[in-house]
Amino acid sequence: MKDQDNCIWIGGTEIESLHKFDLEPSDIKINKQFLYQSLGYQNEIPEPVLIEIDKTIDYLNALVEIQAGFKLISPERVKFHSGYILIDDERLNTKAIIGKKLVDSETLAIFVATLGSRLEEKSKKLMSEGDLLQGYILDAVGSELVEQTTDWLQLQVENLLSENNLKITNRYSPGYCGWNVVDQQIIFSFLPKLFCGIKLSESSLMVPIKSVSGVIGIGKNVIKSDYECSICDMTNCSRRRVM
């Protein structure tokens, strides 16, 4: 586990800097219950799918390139809405949902975190050989990775702010509470370019797949929940919660 950052701190908590961290499958726990249930699974599960997880697991070395990284924005460049967020002069229009999570923040976040793209490449290769068993579990193992790469990003922007008393609010991406994900341009024009190795597509979608990206609210008076899944409109979810 490597952290890349160039830091330049202003006035004790206003911070500008960039971290960057390249991490080993064995840096990340895969939670196997939300595994086991974006399959479908949620009771007795038969032995040969659980055979082939736990193979699936064990070479992740050879099929991914893990990294991570954040910006921290100064907090003179950021104003929040109730249904947006100016950064300079660029609009994040995250809709009323989201908004109001982020409003009584002071600044924020930007986040990415990637697989690289040979896990995905060996998927779509096993189930154009017929091997579709192989080729869905190792999607899914892939999807369950990338969040919890996630999970473990946002838990080191916590620890880092927490050391100047100020909190995070959970993490929030384009693409979910009426957020379109077309707002990843402006994300990711505030990062490094080819940052973590990911750019965008023509229609604003993350190449390689398997990676994730959005914004972290920072302050004093900021809150970040257990879980947000009754917010969230994805009824098909494999981690949302029975509420």
Second form
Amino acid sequence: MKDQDNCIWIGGTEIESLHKFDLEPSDIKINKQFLYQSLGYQNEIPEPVLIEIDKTIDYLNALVEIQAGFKLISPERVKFHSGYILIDDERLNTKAIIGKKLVDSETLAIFVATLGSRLEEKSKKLMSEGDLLQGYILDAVGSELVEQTTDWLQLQVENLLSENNLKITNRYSPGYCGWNVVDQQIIFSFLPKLFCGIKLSESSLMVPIKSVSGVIGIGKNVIKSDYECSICDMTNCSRRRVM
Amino acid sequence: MNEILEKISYCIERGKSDKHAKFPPDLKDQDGVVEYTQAALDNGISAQSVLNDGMMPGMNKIGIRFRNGEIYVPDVLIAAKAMKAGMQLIKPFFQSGEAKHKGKIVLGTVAGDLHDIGKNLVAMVMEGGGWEVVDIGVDANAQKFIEAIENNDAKVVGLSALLTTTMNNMEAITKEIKSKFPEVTVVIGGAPVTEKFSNSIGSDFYSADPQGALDFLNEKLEI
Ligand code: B1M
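Next up, the form predicted together with the partner chain. The previous block was the form predicted on its own.
Once more the chain from above appears, this time first in line as the rest of the complex follows.
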């Protein structure tokens, strides 16, 4: 992996900086427990599913081009309110649930991560050729991989800032907990065009599909908890992390 | 029910496609959907009956168990694969007109949205329920739906979306379909969709899962 930016956050003094990583699939470890859970399983997993998962993980490398990155925004550009954030004059309407989690932050990291589009093309092909299980498992493994990539990216933000005695919040994404997915348009406007190869459509869909966007709060007095699925109102979500 | 048809249903439920399939382990080396379908046809059971009384009950049980949260998407896919294996033997009877589908459903993911796994699952459950699916793919606008309805003389349309933004495109599409074909039934679904939203845009039915959409079509529409 490489951080393509040599600009760093210097103790207390805000330096806007952009960080971009090209990752090898081996940099990210798939958490199989989470994967089983995301497929719905708590206990017994049918053998064909286990076999397919292992097979998929084995050939995954050729199908992904993992890119991830974040931009640190200068604190004087950002103002936090309980239901929204202002960056310059742009308003991110996070709404109350996420707003409350970010309100003690001093600034933000805006991030994206993606696997590229080869994986989803292969999954579509498999499904259209009738290999339904294979196509579906590949898609689910991809979802887990991009989530793990985002965990990894969050750790990079955390490590970089901890050198300067700054802490981070959990990450939050437009589209969750009442925060309208349309606000991705604002998030992307602060990133270079096609950053990490991601294109945001008019309908606020990221292409490649296996992509994630969001923000992380930064400050001296912010808190990060282990998992935050409990704050999400989609209680029947198959991906809800149960601890 | 005829014993062979019961076996077909059971093998679909268990995901046992043919004799050589190693899964499920307790049915190893035993006949599967393919062998029982062939046996049924050889015994003079009509292809229509194999489909209606053997395959569909098996897939229906799977759909209900999925809706009840007893099994998960991969289990549905394993069953569907088993059914597909048997369907290969039934296909010629559809072509000759000896066997008939319940009707045609045009299915697509709406404009602006590229997600297709949910839609594919709906297609699979509909096929398992005896419907012929005209899959028009992803990013489908009103025009594409309307053309497919016209070209296939379909009476049912299914719309899928995964984001709230693209869910909103369901409104214009539904309204255009309804204004051109008031008799066509529009069913919608996808993660962000709700019954309230469905009512507000004038669609006929919302289902959180594929089986619900199938049940609705089977019960409410005598096609
Ligand atoms: C015609 O009749 C019918 C009847 C039933 C019908 C039907 C039609 N169509 C579907 N159905 C129904 O039957 C199917 C089988 O049960 C179901 O189809 P689905 O397509 O829903 O289900 C699939 C088979 C499996 N389901 C899935 O694959 C989606 C699962 C969840 C957890 C999910 C995942 C995995 C992912 N995501 Co995201 N993701 C969520 C999802 C929450 C959830 N639990 O549903 C959803 C869809 N995501 C959401 C969001 C917001 C996002 N995601 C994003 C990213 C991702 C991952 C990459 C991490 C990953 C993969 C995405 C992918 N599609 O490949 C982002 C967008 C990505 C993009 N490309 O633009 C991002 C925007 C977040 C961000 N800012 O990064 C939410 C969308 C709601 C909204 N606000 O718009 C979301 C509902 C989660 C939530 N809790 O709110 C039913 O809906």
